[in-house]
Amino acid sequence: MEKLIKKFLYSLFTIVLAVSALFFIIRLAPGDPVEKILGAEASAVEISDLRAQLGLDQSLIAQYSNFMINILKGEFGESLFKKKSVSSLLSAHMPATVILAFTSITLSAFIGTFLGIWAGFKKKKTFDNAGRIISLFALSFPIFSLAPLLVLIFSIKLNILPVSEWGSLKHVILPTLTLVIPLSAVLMRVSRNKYLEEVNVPWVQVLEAKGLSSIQILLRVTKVCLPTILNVVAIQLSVVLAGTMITETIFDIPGMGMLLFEGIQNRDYPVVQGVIIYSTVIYMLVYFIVDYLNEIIDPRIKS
């Protein structure tokens, strides 16, 4: 229990820490919500007024502390452009981007990790080179990059898959590919790197001789493995939230990191930060309850 409220404190200070630095950094970039509102014809009256109406005439640390409460209230405050809560655009916004990340993440994990076991079990042989040539050229190709291609192929060439919209199965394949694709490559590097580290050390030997087979090997040197394994797809996590800014904008899914792409457009400081504190928040989840499986898989592991 004592290191369960360890972990917990560490993961609400790492929130709260992000979320403060998240405040003063928005707040100090370029642009103005208000000018952006009001159009570059409006009078220095009408723009005070405005500042003064939406709270942004205080000091930062008066903004931040108000700010503070809010969120601790359960408040995220209302879009500047939109005019409604940023709750409610988050729950309409998010169920596409849970399907889309869940997707990737889940189909990466499993893809990535069967082909670097499997490649690592065939070392130097046709399969391993083949599977090291391709997760390479594959990380080579960044999100931006990458969807456009598939787009090509699969909607303007093959005329196959749908270019954008939302809503049923084929509108998920593209975005879904787009990241499945880098992070498969990824884990596949890694679940590699990792099993040949594992199957060299005494135990395996001690296995071989007892007369287990390959097989058997296999699944025991992978079980060891899975607590790296875990801890990456944990870290991809934030490469997956990251991404679906991207892919999200490029695909015209509306989700989450379209609404935060729109909020960043337009200087919506509530709907940024509400965005950027939900992803925080599930990304802390994640980590934590992979942190708590890695001990049960492996009690050699101790926080």
Partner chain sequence: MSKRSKINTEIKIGSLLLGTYFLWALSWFFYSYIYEGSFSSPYFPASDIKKELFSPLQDGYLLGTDLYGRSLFQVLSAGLFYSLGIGLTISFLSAGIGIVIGYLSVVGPRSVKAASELVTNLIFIFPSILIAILVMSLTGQSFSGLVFALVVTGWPGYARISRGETLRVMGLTYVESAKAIGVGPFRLFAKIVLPAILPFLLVHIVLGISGVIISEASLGFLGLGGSEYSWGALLSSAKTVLLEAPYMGVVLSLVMAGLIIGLNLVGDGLRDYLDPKS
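Residue numbers count along the first chain shown, from 1. Values in this document were obtained by computation on a predicted structure and should not be read as measured data. By rigid core we mean the largest C-alpha set that fits within 1.5 Å across both forms. First, how it differs from the form predicted together with the partner chain.
- A movement of the C-alpha atom of residue 252 falling short of 2 angstroms is seen between these two forms when the two forms are aligned on their rigid core.
I have the form predicted on its own already, so could you send the form predicted together with the partner chain?
Next comes a single chain, given without company.
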């Protein structure tokens, strides 16, 4: 329990530090949201008026303390560009990203683990060799080259799936596929290597000597491999939940990645801060859950 609280406090400290660092960096970076809102023609008076109205004329320290006080109250502020609160923007963009993240992570976790363990089980056989070549190719087409190729095949040549936009189940398939291919290839390699690492230990030989079938042994070794695999899944999940900027841009999906990208482009400080708070909290949360799960799966980790 004490360990848990310590870990929680350290996470909280890291989040606060990360968000504070971000607060100052985006404000010190060149580019001015006020000039972007008003355009190049605006007069100096208009600029200073709007700046005062948005509270950007105060000193950085004053802005920072306001920001921190508001965060403690649970207020993320209002977007400088869209006349909407950051929390409403976040909840409007979250569903698309969450749907995309959970479908692609669930699929790739099962596909990657299954193929990887099976490849390890069939080491140096046809299945393993084919799997290695396929995963090598899957990892050599980054998302921004894979996605256009998939669009070319499924939307333009075969004409069975829509190119972009978001709404129905059909729209989810191509972006999910774009993410599942590299994610499951990574997991496949991780679980194969982990399986081969674990399979040569003495207790597996004991099981063999006791006469367990190879499938029974496979299942027991898989259980030992799960924590490592889950750690990688956790990294993938936290990355994808933070918004898959490129996938969302290509398929025109109104998700967190798109929100963050627009926010940075426009210097929409409150929006960028909101997205980053969201993604750091997600990052910590996912790690907490995975650490907990791993301790249940393999009690040896606790000590």
